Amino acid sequence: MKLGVCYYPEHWSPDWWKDDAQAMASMGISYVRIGEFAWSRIEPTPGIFDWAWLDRAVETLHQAGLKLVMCTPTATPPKWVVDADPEMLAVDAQGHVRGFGSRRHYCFSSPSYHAQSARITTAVAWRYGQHPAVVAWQTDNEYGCHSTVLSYSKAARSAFRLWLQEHYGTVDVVNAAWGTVFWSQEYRSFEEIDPPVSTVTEANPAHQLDYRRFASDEVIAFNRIQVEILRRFSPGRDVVHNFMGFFTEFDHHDLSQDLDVATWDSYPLGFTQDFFLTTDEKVRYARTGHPDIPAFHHDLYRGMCQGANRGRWWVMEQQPGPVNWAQWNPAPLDGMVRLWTWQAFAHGAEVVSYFRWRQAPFAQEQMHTGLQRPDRSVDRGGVEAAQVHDELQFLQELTTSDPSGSAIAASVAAQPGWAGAKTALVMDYPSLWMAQIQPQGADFNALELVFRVYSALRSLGLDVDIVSSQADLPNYRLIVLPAHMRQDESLCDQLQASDAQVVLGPRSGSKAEAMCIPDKLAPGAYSALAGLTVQRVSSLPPGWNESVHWGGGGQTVSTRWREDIVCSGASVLATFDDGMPAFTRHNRTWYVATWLDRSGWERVLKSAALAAGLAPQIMPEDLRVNRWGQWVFVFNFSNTVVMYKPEESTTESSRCVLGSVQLAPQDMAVWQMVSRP
């Protein structure tokens, strides 16, 4: 459990660097990320490098005892790189070249930019790869930010044709897979196939899906070029990338197989304002952020790396105050920066790094706060970061001196992956692409559905692993697939072999790999598990609500989507107004045939969790609890005082080591579960 910060020495007078480094160390900062946007200062002229300033900055930070995360500066190629080959720029869906003047102005398919990226990565890695202060490398910065994964350049078109040839072998196989006989779209050669853009009406959905898969693979290949260079010149250091929130344009699971640590950039208030929450939710959580937005991503990115690095993740950028990029940018309530930091640690973060050290008084991000204000005074985020450091030290000293338990950090580090979760939520990027390509209803947002189901699980007090469809699932008691549209025989075999309770959401198994309806109708490969067949679907316009009547009594609300299903073994547990099944169970498999409201999902998940032998409980509103090994973390996101003490058992008692039973608004507590004699 360490703190970090993002620092830009090129933005400040060198006379400030030593004071900054000492102030960071005094605040409790251990890790400093530098260099991700500094290419024009590192190489101001083609082939002419200016290392002196960066050498001095690295040494200054090193002398203060700080560990460095060095970055490859490829997210912002200088103007001379662009002028040398303007065709390296991405092209958007309207055919506009995405020009120089901000950032992320390159196409992932550009051969010339691949070469430039490899060249600057090699130069920086050779220079600093063996420096004792450098403990990790970040590749590029926020792949795909500003909608830059999908490019329709000449280079992308050529690369897509090669990708198709490698995956299909012959164009006849493409024609058969895509169903190009429809609307006379058949191709005679790969050279006739263009990207699916600028068509009169919607492009062939299978064509679109393959372009999404291709574009994702291009990001992964681009990243791999840098990873291989960094491992050659800087062995033994972690290689990381900083992912984003609610971003699905490439398969993060695939890319993470080349990383040691998955990191992500956490901006709870920005995500609350910019994404699919209701107006009421955006107002309610304007200054705290939705309680489950950070947690959802913490659990998602904890599930990225596998093998020896399983479960390793950081927050690379933590919001320290108001940001500049959301539709609206409120200031967090006092205490929220501290709460967000502890929430990340409660989900297993090794490092929480704040963005940024000092607010810049110029350029695009001057309205984005830091731990310091532009005048070098400490902002509220800096005060709370220092508080977290003091609390970490207090707990470290308390627990190491107490024979009843070891230090929290040691306890967490010893846990293999997520120590408390018996619930897995499966998130599949190709399934999300399928829903985006063919939503059928304008407001059917599969990512929102995944988040809403996750949020319902957390409101029941359940710890959750978010995993890929390729993950090993035998140790889970409850496996939830909220929006798994892709028919997946391998995953189906795992679910069949598992002893877990399985919950399938609407549209499960409704598409084969080639984006067509399965031969035996939805839920496709999962039909035998679910004991039913989907015969017809309806998307429901806003204002059209249906009641769901539960067999045990009571009603909840259904919106957006419903399916007409025929049971072939499944028992009906809830029905629509017309008596058709809305929720069923077949042995260990539960099927939801509609878009349920929050209370509906809580009923479904509570029933499945109880059947799984778990102990779900409806938590006080806006209270969240995490258990990691012997440690229980409690967070109050509400504006009222909340009382909470962990449940004890015949084998465990609890003691509060930070905070108390009474949690003030925006407060938190840490409890230790101690074995009874």
Contents of the next structure:
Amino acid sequence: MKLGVCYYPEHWSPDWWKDDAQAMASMGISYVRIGEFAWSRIEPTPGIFDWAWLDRAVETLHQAGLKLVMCTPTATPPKWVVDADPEMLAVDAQGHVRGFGSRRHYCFSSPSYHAQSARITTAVAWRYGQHPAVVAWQTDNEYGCHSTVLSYSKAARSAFRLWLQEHYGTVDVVNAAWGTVFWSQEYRSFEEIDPPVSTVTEANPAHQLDYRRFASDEVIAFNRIQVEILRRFSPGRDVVHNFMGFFTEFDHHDLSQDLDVATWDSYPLGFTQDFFLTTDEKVRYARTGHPDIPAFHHDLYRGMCQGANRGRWWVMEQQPGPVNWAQWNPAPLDGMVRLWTWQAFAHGAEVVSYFRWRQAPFAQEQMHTGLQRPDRSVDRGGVEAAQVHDELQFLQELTTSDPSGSAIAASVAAQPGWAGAKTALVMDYPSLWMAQIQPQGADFNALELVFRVYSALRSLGLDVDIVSSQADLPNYRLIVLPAHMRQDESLCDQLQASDAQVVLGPRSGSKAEAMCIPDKLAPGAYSALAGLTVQRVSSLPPGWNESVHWGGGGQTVSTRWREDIVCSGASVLATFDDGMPAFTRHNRTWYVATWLDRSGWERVLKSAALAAGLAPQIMPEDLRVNRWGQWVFVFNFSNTVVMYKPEESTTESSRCVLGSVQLAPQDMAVWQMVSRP
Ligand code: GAL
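What would the structure be for the form predicted in complex with ligand GAL, given that what you showed me was the form predicted alone?
Entire complex below, previous chain first.
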């Protein structure tokens, strides 16, 4: 559990670097990420490299004992790259070229930009690949940020035609898969196929889905070129990328197979303002962030890397104070920077790195805070980062001096990434694309559904692993598929073979791979598991609420969506007003035929969790608890004092090692569960 920071030596006078490095070290920071936007300083003129300043910056940080995460600077190609080759620019859906003057202006399909990216990656990897301070490499920066995965350039069009050829072989197969007989869309050759834009009304959904798949593969291919160069010139260092929050434009599971560590950029207040939360939630969590936004992504990105790196993840950018880019940018309450940092460690982060060291007084992000203010004084985030460092040291000493205890670090290292969650939530990027392409109701947001179900699981006190549909599922007791719209035969086989309780959300299995209705109707391959068929669906406009009447008594509200299902074996556990099934169970499989509110989801998940032999509990509002090996972490996101002590058993007692049973607002505690002799 280490702290890091993102630093831009090129923004500051070299006279400050030494003091900065020492100040970082004394704040408890040990990792520094540099270089991701520095191309114009590294190579000011084509082919003429200026390494002197970067050598000196690297050496200064190294002398202070800091470890470096070096970056490839390809997110910001300088003006001369663009002027020499304007065709490398991305083109948006309206046909506008995405020009120079901010960042991420390249098209992932441009062959000449691939060459530029390989050239600059080779140059920095060759220069610093063997440096003793360099422990990791970050490829590029936030692939896809500012909606840049989908490009409609000439290069993208040619690459898409090739991709189709490789995937389908002949154009007749494409015609059949896409159903192009509809509206006379048939193609005679691959050369006739364009990207699915500028159509009069919606483009063919299968065509759109393939374009999403193609664009995702382009990001993966772009990244892979850099990864191969970095592994060659800098063997033994971790190769990482920094993913984003609530971002699904490429398949992160696929891309992570080329990484050693999945990292992500955590901006809890920015995400609370900019995503699908209700106005009440945006106000309520304006200064703490929604408790489950960081946790959801921690659990998601922990599930990315596989093999020897299974479960390895970091926070590469942690919000240190107000940011500049959300619609509204409140300041976090005192204590939140500390709480978010600990929350990441509680979910298994190896490193939490703040963005950024010092607030820049110039350019686009001048309103974005850092650990220091522009005048070099320490800002609130810096004070709280130092506090976390002191607490980590205290725990380290406490556990090493305790003859019966082992160090937290050692216990976490013994079980990297996975601490034995019994609940898996499956997240599938192609399913999310399917729902975006054909929402059927304007507010059917599949990503929101995944998040709301996750949030309900967490408010029941359950630890969750978010996994891909390719993951091994045998150790889970409860497997939840909130929005698995894609009919996925191999996943279905796994679910059939396991003895876990399985919860399927609305629209499960409602599309075959090629974005068409499955032969057996929804839920397609999952029909036998669920013991039912969906015969008709309705989306419900805002204001049209349905009531769900639970078999055991009580009712909740459902909105946005309802299905008419016919049971062929499933028993009905809840009905709509008209008596049609809203929630069913067939052996181990539970099916939800509507968009439930939080209490509805809690009810569904609690029943399935109990059947799975888990111990769900309703947690105090805005309190979150995680168990990680022998450690229990408790976080109070609320504005009131809360009392919480982990439940003991005949085999385990608990002892508080940080904080106490009484948690002040925005406070946290760490407990150690000790086996009884
Ligand atoms: C991230 C990005 C950083 C910086 C930061 C501001 O999305 O990677 O470069 O822009 O946001 O919050």
